[in-house]
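This document opens with one chain alone, in structure tokens, the form predicted alone.
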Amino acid sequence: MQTWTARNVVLGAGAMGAAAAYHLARRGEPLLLVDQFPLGHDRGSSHGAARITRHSYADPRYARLMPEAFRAWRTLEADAGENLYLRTGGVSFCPPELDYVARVEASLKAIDVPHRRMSGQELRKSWAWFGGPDETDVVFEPDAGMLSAARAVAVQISLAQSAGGASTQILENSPVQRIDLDGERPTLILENGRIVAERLIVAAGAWTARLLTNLGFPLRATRQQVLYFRPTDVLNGLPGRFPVFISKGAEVLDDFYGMASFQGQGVKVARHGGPDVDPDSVDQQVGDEYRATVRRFLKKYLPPLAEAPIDRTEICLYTVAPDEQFRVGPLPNRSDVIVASPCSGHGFKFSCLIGQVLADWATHGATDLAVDFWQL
């Protein structure tokens, strides 16, 4: 049985993981990159065109956050030489019995976000694109956008090797069967062998709770189903002229998001959460009854998608926490193991900068930034 031995390991080459290996790499730090897939994978939570980033949040303890994680992508893409976020702008909206977008604005103000209060009416007189009633509750956010979110994985890797050289290594298609935490250190093991880590980050998504049995608190994988309309008006549905959009709905299943055409992929449009699933065995089909779901929502909010055609379906995961809370810091009475994955289906934005403080945590042992609320 063969065993590697390695100051940092990082489990897990998603959003989390590369961002883990990106920074540990800039700090001069050597590091292991393990994956159960090949790099760029479609099973996990990281894959695809784009995602929605945004500083609009009703958690104001999140908003709070947001501009530093704006910060850490702008030094992402001056390390990289290229962009990876689009500023599109983004609409957050509800119905008027509903406090999120009042929630929301006053994120903003806290944060001095420049923003725009709106009704119903206003947003169509906006967008021609949206419907839905002259009373519905709006808020406009004109730094809203996406980010490249497969790119943004691949460069932060790219980077990692780059910087660290022969001290970055990255070992992919090798399945963990368990994570062994009796001994000293923090031990991996393998079908073929074993990882001894000082330190292990462990970025595993939906894999998380099968590998860390005794967190303390449940984690759901859950199946995330997204379309990607093809309107006859295309060119409204480019980034510039709609919007990146949150609907926050009454019931837990009514939330939904949706974003411009992005590498000519078609309009992104998904409902928020789905049923749990074993992330080893997940349907990667897109059933009548969700795509009809997702229809009427747009029949209502977006009329001119309702009846277009369906160029191709994605599957993804959301690892979720109890409360659609962040999970992120280092296991308790157990410093040198830092969980990193459980980011419950909105953690994109914030993974370069939970990059940043997971090498803040695994160098220092503490962050400067006001994450506590995050840790286990």
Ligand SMILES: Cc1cc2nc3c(=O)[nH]c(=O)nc-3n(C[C@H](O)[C@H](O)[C@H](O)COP(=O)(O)OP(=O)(O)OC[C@H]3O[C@@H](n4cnc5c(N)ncnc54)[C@H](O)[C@@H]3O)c2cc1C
Given for the second form:
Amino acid sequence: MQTWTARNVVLGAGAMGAAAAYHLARRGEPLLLVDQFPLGHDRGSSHGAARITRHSYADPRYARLMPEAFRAWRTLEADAGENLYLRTGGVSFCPPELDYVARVEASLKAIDVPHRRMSGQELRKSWAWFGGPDETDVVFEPDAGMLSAARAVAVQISLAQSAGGASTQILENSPVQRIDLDGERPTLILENGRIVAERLIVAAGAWTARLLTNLGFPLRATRQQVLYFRPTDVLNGLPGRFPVFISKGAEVLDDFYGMASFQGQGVKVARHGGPDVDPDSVDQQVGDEYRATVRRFLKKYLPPLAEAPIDRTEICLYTVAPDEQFRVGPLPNRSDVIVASPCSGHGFKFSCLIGQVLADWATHGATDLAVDFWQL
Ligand SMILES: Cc1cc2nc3c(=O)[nH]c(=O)nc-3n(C[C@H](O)[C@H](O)[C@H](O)COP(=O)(O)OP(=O)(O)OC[C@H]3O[C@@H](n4cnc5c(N)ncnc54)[C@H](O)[C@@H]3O)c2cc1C
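And the form predicted together with the ligand, for comparison with the form predicted alone?
Let us now look at the entire complex, which starts with that chain.
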């Protein structure tokens, strides 16, 4: 039985774990990054070509953090020498009886981010993609856009390796069976050994609640189904001609989002939210009922896509915390164990900043960023 010891152990090499490893290595901190699957796998929450980024949040606390998140992405891009953010503009819209867009606009005003309030009619005039009633409430944010998802995760892991050299260790295909917190040091139990950490960052996504059973709040793993459409006019579906969009509906499971075709993948559209799932046995097929649900949405709000062929599908997992709030911070009474469960389907845009926060917690036991509301 082998025993590894490391000052910093990061459990999970998805968006959050990769960002934590990058920021720790950037500070000269030795680390061991462990994942149950090979790096870049597609079984969790961080695979796929792209994710939406935006300042457009109805919750002003998240909107206030977004300028810092954008800065963190720019730092990463500078370190990596490549672009990971693509500015496409973005629209958030809802029926007039909902106050979602009004709250988004209030948040954007409060952080002084350029935006324009529009009606459904103006939306249709601006982009022929969109349909929907004239009275639809819309806000346009020019700085919204797309982030390269799988690429950003890979870049941060390779930067952690180049910055850390031998002091950055990576253990792939190494499922952690249990986290032992009975002893002085947090210890990860593997099939063929154990990892003893001075500080442990748990960024295990949909598996977090299995590894930390007494978090004091529920975490649900849910199955997300994503469709990539091949529009008749392919060029029109490219970034620059197709803003990212967030559609807020009146009912639960009535929210949809989408983005332009990225790296030839097709126009991405999906419903926000889905059924609870066992993260170890996830059905990879997208059913007809779901396809029909998305086409009904498109028929109303993006008619040119409603009959378009579906080029490919993708399955992905959300880790949903109560009220879709993030949970990031040390375990109560264990400052050497830091939990990062910032998902609920909107964590990627914050991942680079969350990596910074996790490294702050690990190295200083505190962070200057206004993230108290994420604490456990
Ligand atoms: C379809 C979809 C669309 C999304 N769209 C957006 C968007 O537009 N904008 C946005 O900001 N966010 C979006 N998100 C959310 C965002 O992608 C996630 O918040 C983020 O990827 C979560 O990363 P993570 O590192 O927490 O999880 P993961 O990437 O799942 O990483 C967790 C890792 O832990 C490993 N692990 C778990 N258990 C163990 C164990 N026992 N032993 C070893 N390793 C283990 C897993 O193998 C995995 O690699 C979307 C998510 C989905 C699914």
